[in-house]
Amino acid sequence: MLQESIISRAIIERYFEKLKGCLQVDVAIAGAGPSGLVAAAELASAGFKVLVLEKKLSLGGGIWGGGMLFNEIVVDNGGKAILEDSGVSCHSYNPTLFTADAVETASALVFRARKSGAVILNTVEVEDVVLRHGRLAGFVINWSPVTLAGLHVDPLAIEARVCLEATGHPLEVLKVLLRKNDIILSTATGGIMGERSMTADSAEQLVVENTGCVFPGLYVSGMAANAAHGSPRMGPVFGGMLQSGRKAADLIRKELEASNGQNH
């Protein structure tokens, strides 16, 4: 017999859970684009503990809409190389392009994600930082209906080892660290640099060149890799995007297991 009770009752006590499982993680992700589930995937892999955030109700970023709402991507043979590792189908175009369903795609990048280990939350933005002895120590966060509503609600925040921003194009977290601290970030100018028009064979090169650390405690990459950079955008060409969240991954991993060493 279905109870209404059991059903909200079964909800609300697996989702608080999960939510108290994810209070201290290695490392917290905010935005679930390609480049953000790429990096939880392989990091979740790797064994440590992941928690992407995610203010909108969908995962994915722009992938779904592809090329003007064209519901298809382009890839190199780097990208190509992950989404066959997720299992996604990919269709030679020339020598050195590929298409891929853009549906298929986010579906399998979200899958793979959440099973290999990292815990997702959607509908869940991140309004602020967490900032400790001059280092980046979590997100704090709340639901992204608040903000919508405009209702005054105090947050709530989430420990990290590691963080790292991979919410495209608005930048959010690089943003609300520079305006309420007095920080430097590690790029030519020292603060946010601004995405630039498209040039899409550059922005590629770059979106993978530009992932990386800028400041303690904090990563970027994907599309947020090039605002903070000031490198131009690539529009619905994804290889780099998601060879962004790789090289993160791997950049992230190194860190934490360097950490792990010096704790011993």
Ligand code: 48F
Given for the second form:
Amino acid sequence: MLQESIISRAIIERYFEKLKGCLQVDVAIAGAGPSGLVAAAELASAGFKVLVLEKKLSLGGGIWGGGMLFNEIVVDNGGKAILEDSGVSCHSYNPTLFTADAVETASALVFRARKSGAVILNTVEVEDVVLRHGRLAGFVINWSPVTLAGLHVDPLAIEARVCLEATGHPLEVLKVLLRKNDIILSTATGGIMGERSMTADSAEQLVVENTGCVFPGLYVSGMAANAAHGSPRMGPVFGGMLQSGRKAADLIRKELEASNGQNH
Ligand code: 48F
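Following the display of the form predicted alone, present the structure of the form predicted in complex with the named molecule.
Shown next: the complete complex, the earlier chain at its head.
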């Protein structure tokens, strides 16, 4: 017989096991858009303990609506290769551009990140950072419905060896880091330079170039990287986002491997 309290107990026990298992991770990622999800999948596949925090109920960020709710996305050759690694079918549009179904893309990237072993907590928002000896040491988190309801509830915190901000256009983590602390970022001005208006071609290249470490312990990817470094947006072309996630994973993996080497 299905007993209601046992169903509740199963959910509560399993959720808390999951939550307790990710209080200290190798990599914590704020935001589950295309760049965060690709980074999560690649780092988890490489054997690192990865936690993804997403403030919305559904993951995938800006993918679902394609362009102006027309649910198709456009990628270049590099983006196509990453989508195909996730099992997404890409369709040739011209010799250099491909299209993919936005719903298939979002669900495949989420599925790949999860199946690679990344733990994903949705409706959890990063509201602040943990700073230790001049280095980001984790994220301060709360339920996003708490913020939405305007409730005065203190947060909890998780620790991570490396953090990745992949929050897209709002750049919420860097903003709070700069607002509360006298620090200098690794950008041309030392501060947040702000997103510029749409210039698809250069934005696609810059989003990959801008992906990297902006403060000890903190990397940026995707639109967050362009917003940090004063580069333009690109609109509904996603190849750069996917490649940015892959580059972030690669850089973070190298940093973690180097620090593993030093500790041995
Ligand atoms: O915006 P988003 O899709 O990030 P992205 O990887 O990709 C950008 C593209 O979707 C698109 C574009 C064309 O390529 O420019 O916009 O840079 O996803 C960011 C995710 O982060 C979540 C947000 O809900 C979204 O799902 N997010 C934002 N702030 C927070 C957060 C936060 N403070 N804590 C947790 N999640």
